[in-house]
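Only one chain comes next, encoded as structure tokens, the form predicted alone.
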Amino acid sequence: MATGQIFSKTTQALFYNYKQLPIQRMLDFDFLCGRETPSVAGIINPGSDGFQKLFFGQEEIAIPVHPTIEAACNAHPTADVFINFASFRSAAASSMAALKQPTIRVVAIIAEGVPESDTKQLISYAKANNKVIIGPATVGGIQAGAFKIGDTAGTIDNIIQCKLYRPGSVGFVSKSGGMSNEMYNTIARVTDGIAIGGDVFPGSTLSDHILRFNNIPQVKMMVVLGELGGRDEYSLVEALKQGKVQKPVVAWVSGTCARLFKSEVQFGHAGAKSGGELESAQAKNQALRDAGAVVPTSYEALEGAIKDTFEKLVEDGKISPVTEITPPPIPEDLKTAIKSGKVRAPTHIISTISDDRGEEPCYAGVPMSTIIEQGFGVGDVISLLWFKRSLPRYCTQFIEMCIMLCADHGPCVSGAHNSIVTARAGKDLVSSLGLTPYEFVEGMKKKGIRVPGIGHRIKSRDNRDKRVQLLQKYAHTHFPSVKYMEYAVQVETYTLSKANNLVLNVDGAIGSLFLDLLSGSGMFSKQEIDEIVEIGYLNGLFVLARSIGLIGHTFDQKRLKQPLYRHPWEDVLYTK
């Protein structure tokens, strides 16, 4: 790589904190750029390992998954940029046990948010061991043609429109995240191209990036974006004055409508508010045009002047024309398709008995809600399940009674030896109580342990689990105490500050209700209590009900006469 240049057609990282979106839109922007090899090497999710699925244009493939920073860097020496999508309270620690990683060269933040005394720190260290930090509360950055941060330069569409695909002659920087795809998209109709463009994060100033694109090669001109507030803009004034840059700036800092206000105004950004005359966006443009860069009188007038500077740099033949290409399309991916109405898939499984696809499960098209709220028993739900319909009651009571007769025939007959009751669901729950939520969940997290009963693959805070509210309604009515219950919702609020599908689900639900049944009940000493917990009672419950299902899809293939079932290759990963 080039004097300055962070990244290369080559470069590879690990992924910190699973995120599906970025990791996804990255591994798309390798494919139109023709790279041979994926640029996320590994990703770190903390507490999981194994392999997640992804796509790297038609073929699908599975990146590793490692439990620990240290596990990905020895497994992967040669990704040496760490992505870093942790919230702001985890991003500090986890971004300091990356850069102390031998392996690790850059490393960036992503999240907005970060003590400013932590990233002092980092900052600290990084330029101490000659490591570089981008962020904290950055989009990230692009190499056109070579490589992305994450959810960089937004859509594959725009990524094209951009022609960011391949590199151009233009290095451009920002002090907003924000407007970078603006800009991207500007540069892109009046010159060839990016070569190289990002924001300026916490740590670097502008003269930074545009001394850095400086050696670079392929870099012929820079655009800059500043913005009113702050001083930044003078350390470029001061790399122009002393002749540090020999390439041509054009550059134009927004914020000079402030002037048309009264008061002080704020725009966006923290940093985005005049604090006097000099940190005015009209005294930073005078000083940017003083020093030498190409300034135009509007934002609406930095277009032109972009394509100016490009067009003579032409003429005097230090930018040849770059030779467009074509990118290759990117596969659209099934669910997508379908939905739009492009393509139509075979199913492969019949079901007649539930579905589970709309707002609440529905039981032979009987939703759960009704079935709640008219109270039907376990004979009902088996008429629905097994028979498809709902028989009459003194039928549905001779279901129950047989269940009751028949529910055990005593210790010494066949079976009853054998029978398991496996994962102590609800342990953790119950020693927590002495903890807040916070620190109930963070113990869990520094333990590697998922949260039991928060996550969901469909439902999140705006599609609530019906199933979920119909027991807390009726544990509200019924029950004389629901301090379990009110704890898990504790957790889950405070879950749900980390992603927006981290909701309680049902089997957490059923568990801390099943622990305020006990407990509210008054018939169970503590002592029995956890005993009940260590045993397995709950699992009890979850299997005996999901029998009932399990046996009314045997009887639902059975009547459909259903052949015998192989799953279809193309259905499958096949993997080293």
Contents of the next structure:
Amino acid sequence: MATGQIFSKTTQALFYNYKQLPIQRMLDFDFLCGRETPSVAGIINPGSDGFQKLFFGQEEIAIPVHPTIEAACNAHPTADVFINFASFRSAAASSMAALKQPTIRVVAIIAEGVPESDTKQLISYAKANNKVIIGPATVGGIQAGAFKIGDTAGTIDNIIQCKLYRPGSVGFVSKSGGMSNEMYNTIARVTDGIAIGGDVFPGSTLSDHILRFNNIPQVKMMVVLGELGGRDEYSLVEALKQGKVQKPVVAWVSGTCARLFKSEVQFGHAGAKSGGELESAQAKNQALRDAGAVVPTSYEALEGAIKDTFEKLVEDGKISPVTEITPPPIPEDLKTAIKSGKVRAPTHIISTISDDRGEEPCYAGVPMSTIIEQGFGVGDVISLLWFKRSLPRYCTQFIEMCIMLCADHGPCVSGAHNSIVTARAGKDLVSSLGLTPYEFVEGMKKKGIRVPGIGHRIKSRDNRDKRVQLLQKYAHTHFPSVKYMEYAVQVETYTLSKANNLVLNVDGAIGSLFLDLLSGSGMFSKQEIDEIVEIGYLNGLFVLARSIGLIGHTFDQKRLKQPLYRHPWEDVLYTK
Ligand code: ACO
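Just the form predicted alone so far, so send over the form predicted together with acetyl coenzyme *A (ACO).
The next block holds the full complex; its first chain is the one shown before.
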């Protein structure tokens, strides 16, 4: 790699905090570029282990998942880039942990809102240890045809349109990640494309990047997009004046419209406001022009200025335009193709007794809320799930009697109960009541455990799970105390401050209310409650309830005369 070049076609990264979409976009980019190895070597998802399946072109691959940064670095010693998708609350600590790993050379931090004092510490640690920090609050950067960070350059269609799948001759640096996509397009239209691109990050200046690009033979000209506010552009003015830059620089500082406003206007970024004449877009454009950069008279003229500069370099024989290649097509995802009506795919299973796709699950077409609000019993649920109809109450009561009478046949025939009780559910909820919800959630986070009973894929603050509401309503009406549930709600209030979907889910509601039932009834000692939780009675409740549905599905398949099931082999990822 040339001095100043951060990435190459063999660079591999560790991706922190599993986010499917940006990882898939990195892998799709790799495939377009003809990389031999995926650019993501491993994923770090605190508390998780195993593999995540993702696509590399048409092939599905299993990327290892590690619970800690240290474990990931040990497993992938040649992956020297750490791409951090942690939230602004966790990004600083995880970035520092990554910087301390001897194998990590570059850390990219995506989150916005990382405290400035933490950022300063990271930057100074990185500088002292000869490491690079990209971000925080960055979309990332791209080495065309070689490596890209996360969501940089947007969708695959955009990447193809901007010809970023192969290297061109232009080095591009921007003070705005959002404007980068626009500029990738502009540059692709009038030159042979980008060699390296990205936004400037807190730990670096525009001139750092231009001087870096100056050392990279592939980069033949540079494009800089600055913005009003701050003095960063003057570092570039100085470098130009001192003759440190030998390649043409086309620059534009946006925000010239600020003068049209009577009072000071804060533009998109924190620093993007004119702090005085010297920090105005006009003054910076003039200073760059005086120092020898090509600076157009307006943003509209920027494209022309880039085009002219490029064509001059071609005329002078300094650039031989790259040979065009056609990148391989990225197969469309099945879900997208089905949605657009392009393909149809056969299903492998028929089910007629239940449906969990809508707002609330239905048993034989009857929604959960009806089942609870109309006071259905277990017999009625069995009637729906087994017989697919609402039998009259005398029938369902008879079913309930049968279950009650057959519930136990004495100690001599008891089954292997231990195989269905696992040591999970609720222990931390019980022992946690001395802790504030904040201490409890953060304590669990430190242990790498996501709070069980919190979080839903579809349900959120504004779209509550009806089942949870029904359980809560019942407990409020009938239970003498709902202190555990109230605690769970306080935990939920705290987790909702982190993300909209971190709601108390049905398992969490049942877990906390089960404890309220035990303690509120006054019929169990504290020691007995601890033991009930420890042994896993709550799992027993779920197993018992689920058995009704499982038996119903068995009957359903037999009724439908379904043949022997063989799972389609194309649905299996055969891997080592
Ligand atoms: N119980 C308790 N807590 C839970 C549970 C659970 N079951 N599940 C998740 N959580 C917690 C996590 O531990 C995490 O806690 P933390 O924030 O204290 O670490 C929290 O919920 C949030 O979940 P995450 O998945 O870690 O984070 P998030 O979904 O917020 O994603 C990301 C982070 C990717 C950085 C996101 O916030 C983002 O995309 N931000 C925008 C950044 C951006 O745009 N940067 C570019 C700026 S430049 C430009 O755009 C031009």
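Numbering follows the first chain given and starts at 1. Everything numeric here is computed off the predicted structure, so don't read it as measured data.
> Where is the hinge among 190, 291, 459, 549, given that one rigid part rotates against another between these two forms?
Replying inline: Selected hinge residue: 549.
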